[in-house]
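The chain below stands alone, shown as structure tokens; this is the form predicted alone.
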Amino acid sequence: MAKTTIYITADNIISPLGFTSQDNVEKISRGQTGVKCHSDKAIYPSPVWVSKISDKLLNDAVRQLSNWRNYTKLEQLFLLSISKASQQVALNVSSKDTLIIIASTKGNINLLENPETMDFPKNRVQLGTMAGQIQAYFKNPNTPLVVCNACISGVLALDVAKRLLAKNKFKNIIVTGGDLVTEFTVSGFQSFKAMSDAPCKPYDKNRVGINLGEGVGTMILSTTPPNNKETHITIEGSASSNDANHISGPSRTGEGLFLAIKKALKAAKIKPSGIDYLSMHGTATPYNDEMECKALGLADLLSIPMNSFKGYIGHTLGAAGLIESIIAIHSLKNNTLYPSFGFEELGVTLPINVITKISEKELHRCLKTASGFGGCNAAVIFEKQTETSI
């Protein structure tokens, strides 16, 4: 049976750095970060370093949506991002050949925090109900899929979409992921003492924890190549695993993430030496970053240039895998490596090749990884296809 090629035909990022993928990539190229100290008692009693979307900018942007007041903040972000991505390729979102997959860890969790001020029914906090609102807005005839598996949700959603497209279940799949910075999420990570009191520093000797972030990332996957584009990005391999180690702590050996990487490489039929760039999870917590370096050691990938985007946009939970994948894809297209924001001195036990300055390099393949609570891990391999390589 001939292999089905899965193309990425459009993408969009909405984050504190901007409301398009281009805005985000340009600001990252200039070394800008959306992580700031916020004194907002609705999020946490004391100041916290997070990456939060401007309410004013969002309120201005959502007015292009019909009946925008009928949707929660997160639903508005999903609707905006899907609209922006689908407009790039004139995709008919209401087609029976198109499916919507939504990745999120907590969805409308903010509805539980101040229910007396919310004008939405209680069941909107359920991920399935939220997904139904998005489906109804676009009049899509297919029941949307929800992927909720901690911080690998975004990458895992890409894996699910790839498998469905390979089986010719649909012609196009919109994969979108999003989460908010809320009192619930901040309090949870504070209880782990995992929050940084300054911009985070993935893989650095002086890292102390994460910065949470909010945003939405959307990618459109298709079995049909995009029109009028000399460069195409395809998904060549993807996989997931679980190290079954602990409810919140990753395996100290890195073997779970290694297994996901190994399976993704096998699916793509390439060797570790065929990877040009690594976009890692990089939360800046002591255990996660050390686990990742060990996984790269097991996978024979220590010498490959790698970075984490958490210092620019924070940890966006269910959106992280998608937002960071989109930035990585633009790295491939632009042949540009972006530094890992905040990194100064190596703080893990193996010599990983952390990118420290922006540079140009011929890039063909990128490996993106994600890891999360419950020991879950995921990996996906993107490849750049030019007219000469197709």
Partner chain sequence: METRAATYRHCEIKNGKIILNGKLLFEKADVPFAKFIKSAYKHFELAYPKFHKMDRLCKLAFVTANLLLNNQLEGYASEDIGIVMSNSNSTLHTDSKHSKSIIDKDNYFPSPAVFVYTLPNILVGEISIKYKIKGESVFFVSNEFNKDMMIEYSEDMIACGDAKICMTGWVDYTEADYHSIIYLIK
Given for the second form:
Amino acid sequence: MAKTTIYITADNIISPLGFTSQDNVEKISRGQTGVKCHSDKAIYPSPVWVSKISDKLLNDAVRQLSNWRNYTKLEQLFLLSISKASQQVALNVSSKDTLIIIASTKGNINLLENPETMDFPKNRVQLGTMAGQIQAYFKNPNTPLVVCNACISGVLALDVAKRLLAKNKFKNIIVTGGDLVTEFTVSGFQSFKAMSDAPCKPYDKNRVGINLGEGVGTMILSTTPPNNKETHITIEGSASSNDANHISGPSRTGEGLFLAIKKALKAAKIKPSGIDYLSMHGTATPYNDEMECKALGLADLLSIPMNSFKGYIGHTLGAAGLIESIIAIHSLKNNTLYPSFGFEELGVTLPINVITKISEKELHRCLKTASGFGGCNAAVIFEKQTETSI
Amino acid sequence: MEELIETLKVQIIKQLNLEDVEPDEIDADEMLFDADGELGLDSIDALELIVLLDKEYGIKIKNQEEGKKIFHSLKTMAEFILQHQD
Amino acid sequence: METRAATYRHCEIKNGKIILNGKLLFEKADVPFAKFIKSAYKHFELAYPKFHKMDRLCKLAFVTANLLLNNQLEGYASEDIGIVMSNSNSTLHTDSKHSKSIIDKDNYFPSPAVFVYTLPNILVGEISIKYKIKGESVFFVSNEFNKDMMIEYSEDMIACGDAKICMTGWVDYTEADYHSIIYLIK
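Okay, that's the form predicted alone, but what's the structure of the form predicted in complex with its partner chain?
Full assembly next; the chain just shown is listed first.
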């Protein structure tokens, strides 16, 4: 079976750093973070450090949507992000050849917390019903798929999209991922003693935990290359795996993540030395980051420049895989390595190559990983193709 | 102390959903988090014990590292509670 | 597709009945789910202490998977076993439980052992731990069980060489109802 080439033709990020991918990358290149201390009893009884989208900015932006009042905050973010991404390539979202895949861990979970104050029907808390709203807005004839797979949802949604495109079921797939910062998740991660009481510090000696973040990332995947562009980004390989070890604790050996990386490299027919840059999960919990370095050791990837974007945008859960993949793709396009925010002194047991200064480098291929509760891991490989190289 | 240990046994069984365990089966000196131990407790159980101390005894523990020493055995847990209760 | 699905080994739990390949294995009607699933656990002598710590959704998935798998994975490498699961209510029952623990600010004790079960793929994790399954997996949420799509997706995973055997199905739990059906695709 001939391999189908899968192109990423458009992308969008909505986060506290901005409402376009360019805005986000620009802020990251200037070392800005969206993580701030919020004293908001609607999020948690005591102050917490999270990356949260300003209500005012969102309220201004949603006015471009028709009937915006009919949608929940997360739905508004999805609609905005999909609109912005599809406009870039004039994609016909209502075509039967287009599918929407949504990655989210908790969707409209804020409706469950405050049933009295909400104006939405109870069933909107169901991810399938939420997805139906997005589908109806764009008059798309295909029932959207929802990938709900903890913190790897975003990367896994790309893997699912890749499989469906390879089967020629659709010509274009919109992959969007989003989650909110809610009291539901904040209190849960607090009970896990997994939250940092300052901006998080992935891979650093003094890292103590995560910052939660909210945002949406959208990518448009297509079997045909975009017009009028000299540089294309393609998905070369992807895979997932399970640690089969513990439902919440990261593996001590990194073997599960290594397995996903190994499978993704094999699918892409690439040797570890063919990877120029690693965009890692890097949550900044002591165990996760240590697990990642073990996996990189097993995969022979320790020397490759790597970073985590969690210090800039927090852990955006279901959106993380997409938002971070999009920044990584822009890294490839711009031939620029962005520093891993919050990192000062190596705090894992193997010599990983954490990026500390913004620098220019010819980049061709990037490996993106994610790991999450349930022992799940996922990896995807992006490649930059220039007209001359095709 | 003895009384507290007996109360803790019941509270732990309830908090950790240890359905097949009877209070008498837990020894006060037995290591709670021994990998080969009878109870088979894991990292989530350790976090649940932090919740238990907060809820039942009003004692707040900041991180898991601190918890490790306190939750060595029922006896160390009881000693810690007696030292830190108002 | 219906006929093809029926040729695969499958286990279903609903309405107090456990059915393997269309044959009734166990029945305990008119008892609440918690009681029903515990009697099934005892009846089949599953002897797995972690079972008692699982939430109801995971218990349902765990018993279904146990009866479905029963020595079926012998000879397969752990990384060649895939799991493709779905449901409509995600983890709603446990979500409500966690949510209730944070309503009263003076009695605010969210439980990590509850919160961890607010992700539906934890049931995939529980099955993976029990059977040492390390292959590809994904959890979809959809309002209806899209059996054709799920079976096709799993067959495709096998055709691509990404798995050699795959568990595929639906495990849904709410206070009002429960239903699980898992197929073993070879």
